[in-house]
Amino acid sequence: MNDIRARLTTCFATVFPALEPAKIPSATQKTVAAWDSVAAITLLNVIEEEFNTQVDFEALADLDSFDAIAAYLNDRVAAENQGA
């Protein structure tokens, strides 16, 4: 598991404490009963500081599971890393 899958497993920890840590990398809206609006700002805050970096909110509807996010912060610290 690299670095940025493993800090958003803690995440998604934090956020859904009550999702088996199994089931994390796994996990969609769809999948995960508490994962309404409410949580999904409530996530988003919670990577944004984990990660030291802004989500650009128009991406926020893309985001919709594990994976998607992975990717989105994987291309995200890419991005910065070539800027740097």
The other form holds:
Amino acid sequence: MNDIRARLTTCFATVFPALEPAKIPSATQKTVAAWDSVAAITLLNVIEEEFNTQVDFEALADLDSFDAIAAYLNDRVAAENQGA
Amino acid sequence: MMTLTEALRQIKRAPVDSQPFRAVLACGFTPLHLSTFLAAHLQRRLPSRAVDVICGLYGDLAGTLRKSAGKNPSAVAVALEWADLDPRLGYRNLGGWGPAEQDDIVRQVKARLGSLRRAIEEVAAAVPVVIAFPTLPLPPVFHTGSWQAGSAQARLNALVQELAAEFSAHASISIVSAQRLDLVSPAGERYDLQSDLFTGFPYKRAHASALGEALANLIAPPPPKKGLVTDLDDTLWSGIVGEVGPQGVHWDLENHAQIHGLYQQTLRALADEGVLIAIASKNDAATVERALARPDMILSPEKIFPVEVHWHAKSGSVARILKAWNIGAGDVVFVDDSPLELAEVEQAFPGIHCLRFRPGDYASAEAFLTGLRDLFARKRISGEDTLRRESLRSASEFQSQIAQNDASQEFLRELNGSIAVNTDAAEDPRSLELVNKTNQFNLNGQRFDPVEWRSLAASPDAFVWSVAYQDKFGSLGKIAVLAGKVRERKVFLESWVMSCRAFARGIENHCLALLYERTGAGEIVFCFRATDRNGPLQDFLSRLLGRAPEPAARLERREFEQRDLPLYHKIQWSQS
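Alternate state requested, the form predicted together with the partner chain (shown: the form predicted alone):
Entire complex below, previous chain first.
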């Protein structure tokens, strides 16, 4: 989980360069002004590249905070490990 | 292929407080990652500028084009897709697919292309425009199977091709090569239906990256190389001429040496376009001379200058060739079949572009020839390009004469030099080209994009002169540009460049004399800035002013005339 959060932090820093690193773990769509619909898709695609995975567009609406995305990725990794 | 993450990081590298480079992206779909990739590829090409890509509203391609002028861009990129020409040719619209719509769709596309043509031509009158015609496959609209090009599909393609052909001849419009795009982004892997339906962005990321790069290549093309130095044995021809003799080397199909013939053919084409071609070979000079004199040589000897054939190191040959051409190693490609020779030259000239010729490797030959062409690619060929080789030859002859005669006034007078000044040279592409590529005799090193150049020239008190020169050694073509403004009997000289081929003839003195005379100015203000490479200009100004030049250095006409500098040339004035 720690590794996922660290890599996710890098994704946030890439998409939101103005966001202070310390504020990334608590970032939500409400607290980050730059997190609009375009940024949400960009973030999702950068996460796909970083984690070499596909994120479903249908899940986009629920992925509205750093914690929510970290949890989503954690579930994905766990599911993939089980499948393997 | 650049990833989205890499693109975002590239954009962040834009230098703070640098001159902006603004491009408008006009497309009918959500620009999303295409704007990101376009910005990233432009930023990579223009590292000293801060790239800003401005997009229009969703679905309003025509409106974005119409409003683009107000954004004061340096370029406009148009990414056209079938759905922009008729919404029924996309997946986000349920307007109907089938026989009843077929003819109406073709009519609609024709009408829409007509209005787009007018809008794009209007924009291109002021700003360079680059266009990608539809890159996505047509949806299954028509009754034919996907394996058949039915009548409607063929007519739609013909309409688009017709407009592309027309635009490709336009001076300010460039078209993305569909052939190249097909190679780097396979057609079946471009469309993303889910992304199109959920976000309005129709491309997979890899295709957006490829298209962004293609558009950026047209907006800010890589500077073309100027010269090529080639080896002979197993490169320009097949065989070792010292072993098999001049008649034993080949470059034809019959002798399975066609790759060498194709290489010669490419070099001949490059030479005809003004690229400098030289030879560096470890060989016996007399044997090589007889081989080069063979009438069936595709690259004839008069297209080659200089020829360095001896048994010494090739780095020494390259050094002499660069001196004769008076260009830097970074502008040159070196081709040899020997990895050892390539390494030796690369070590001596780290900036040179080394290419290995692989005689028996048919698999890589096509890419080699295409890559070679790309290194020298330019949008158009000017008269000066084709003059360059002869001009360098005559400059070389001039330099050897001047070394013998110590540049005496008598010698310079006997050159019978003449100067042709065009006082309306802003629109001549050669003027901007000279300003942007000249380093040594350059007043301040300032570069301009076409829009900035036009803006400088548009001021009512502005002047843009080009200067062509010829003497008994031949024509040097257009060799200097002077641009600036005349205000209250003062010339503010903002840009002044002169080709190094024209040094030592007193042309620079005459240019200033003409500037005083033609404008009636009592003073010239030089908008000077020292650069790493404009030493020759600094030396000239130091001699002229009697002190080291400073920014906004001034020279009164009275002082200039007191210098009583000899002016050798006949003058011819013109306006293009």
